[in-house]
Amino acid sequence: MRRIVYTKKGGLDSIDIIEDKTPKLSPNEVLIQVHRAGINFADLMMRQGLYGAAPNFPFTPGYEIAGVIIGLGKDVSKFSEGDRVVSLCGFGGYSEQIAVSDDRTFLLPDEVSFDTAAAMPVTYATAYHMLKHLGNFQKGDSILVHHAAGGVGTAAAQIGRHLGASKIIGTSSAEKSDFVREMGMIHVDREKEDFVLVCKKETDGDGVHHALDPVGGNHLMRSYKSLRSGGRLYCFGASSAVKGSKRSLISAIKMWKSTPKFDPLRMMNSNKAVFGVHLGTWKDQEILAQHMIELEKLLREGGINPIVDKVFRFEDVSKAQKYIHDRKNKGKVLLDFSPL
């Protein structure tokens, strides 16, 4: 079997596909034939080098799968061999097959695709943490979403108003505006217009009880600002240390010198609480299970329906990463490893 490599820090010349065994079952875990992987920016940023949690190099990224069980551990017996199944793998994911935790995998039902499944585990189940518990999110509450048309924020967007919201507020380059708007968001161009101000204008000047942030820097402080008394921040990544598909030192080191250091005392006299979010390191996984359940429900009654812009073959994981890096999707983007 085949998977992809990132073999050193660096750009899209650092990853490779190589050649090996079938991975060997631990008695709790279960071999899937893996037909789609889920990219995450997160994928771009380990490459780089710019990701804290992630392996040593080298390694073969990849948090998200679906595909079909094609090997048992001796002690699971909770699924059979032909099962559709997707999994939040951890790593390992961009691989033809991978073993992976059975408490970490979950039965597919036949009306879901595999681009749909694949499209889920990360982006839904992050917004659906960030939002539902620990944001404890009411209806008639209103959300700043940034990256709106990436797959987060499409998630976001589609839980929220599944949830309730009030007003959804997105921003995104003025070339994905109607994308968003169609998403049912109030478009803010990024490059134009200050989110800040259109936050408190179209909330009487309160701002807004949530506010997701992947740009990461002196961003987020922008981000609280938006919030109004009782607000909730939550920061999920850090994108603005990513300018291209080189690894750039020096976007890395800006990032991390902007990043505000939250002051409690401030944050106790206005209500405002910071959440750190990266379900890759979330341990408690009843918790993760409890999501996956709840988000298959809305899949199933339409509450939700990921958007998958593109699907590369896996042989194409380089053109896939660099379409991320031009900033072009609207929604997920996959690998295919389905074989042929």
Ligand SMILES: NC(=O)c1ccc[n+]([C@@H]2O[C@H](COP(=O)([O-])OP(=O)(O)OC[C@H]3O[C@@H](n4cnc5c(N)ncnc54)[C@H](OP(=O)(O)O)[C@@H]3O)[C@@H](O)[C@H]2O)c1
Given for the second form:
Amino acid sequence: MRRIVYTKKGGLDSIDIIEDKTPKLSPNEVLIQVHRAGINFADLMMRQGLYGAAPNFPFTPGYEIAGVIIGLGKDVSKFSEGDRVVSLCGFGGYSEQIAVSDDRTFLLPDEVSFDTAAAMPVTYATAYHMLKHLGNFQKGDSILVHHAAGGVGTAAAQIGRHLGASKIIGTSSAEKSDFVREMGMIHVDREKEDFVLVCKKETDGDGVHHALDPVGGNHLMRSYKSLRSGGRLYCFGASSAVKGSKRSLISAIKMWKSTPKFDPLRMMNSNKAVFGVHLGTWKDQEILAQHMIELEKLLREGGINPIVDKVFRFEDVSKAQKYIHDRKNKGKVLLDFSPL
Ligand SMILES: NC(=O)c1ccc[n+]([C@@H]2O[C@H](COP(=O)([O-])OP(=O)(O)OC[C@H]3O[C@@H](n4cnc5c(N)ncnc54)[C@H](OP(=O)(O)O)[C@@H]3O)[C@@H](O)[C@H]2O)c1
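If the one shown is the form predicted on its own, what is the structure of the form predicted together with the named molecule?
Entire complex below, previous chain first.
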């Protein structure tokens, strides 16, 4: 079986595809023949060596996959060979086959395609975790979301709409304005418009209830300023550390240096909250599993509908990652590992 490897930190040329043995199973693991693997922005950051929670090089990235069970560890009782499943596999998902713990694996309803399944776990669980679990989202709440046309952005828009958001304000590149509007958001051109002003204007001067910021650096303070009293800022990424497909230490340092130091006394006076959010380091698997169950229910009821922009064969992984570096994606990008 083949798997994709990041050989060293760097650009797209540090991606390789290697031949490897079929993974050995621990008692509680299932062996999955991967059909689709989701690409997350974090995968790009890991490749550039800008992601603290990544394994040491060389390693195989890939947080999420959908496929078919082809082997069972001796203690696994809830699955059978041939089951179609989706899994939040941690790392290693960019592989033709992977061994994953059964408690990170979920049965797929027949009507859910591998595309839809692989597009969901990270983006939807992250958006749901922020808005619903951490954010105690209430009907009528307003949301600011950056990278609005991307994976988490579109997931947050759909979940927000389902939960009864009054307004969802989304920033993105100008070319995606129509798409962002189609997703039910008020579009803000991330380069030309001031999203703080738009948030205030759209909420009668109050500001939004929830600001989802994956950009980091000084952008965080602007998202904080977009909040109303009682509002919550979620810091869940650092995309401003990335400049194109090559590793840029200068951008990373700039991001790091411009990251605000929030003062609890000032936060007290303005009645605002700041959450740091990282699904990858979140320990409580039961809560994650609960999110997945809720999301699957929402999917079946039509409350959410993951947007898959493009599916690349896994041999074209560099092209797929370049597509995201070039900011072209509207929704999710997947890798196709299905046997030919
Ligand atoms: N903490 C967590 O648990 C967690 C989980 C999932 C995702 N995240 C974070 O959430 C963000 C979104 O993740 P995603 O996987 O859904 O990706 P995504 O939003 O689909 O990422 C691609 C889009 O991001 C925008 N972008 C902003 N800065 C960029 C840059 N420097 N280079 C390329 N594109 C850039 C571009 O759209 P526009 O130019 O149109 O804005 C691009 O199309 C990422 O920062 C990711 O690290 C965090």
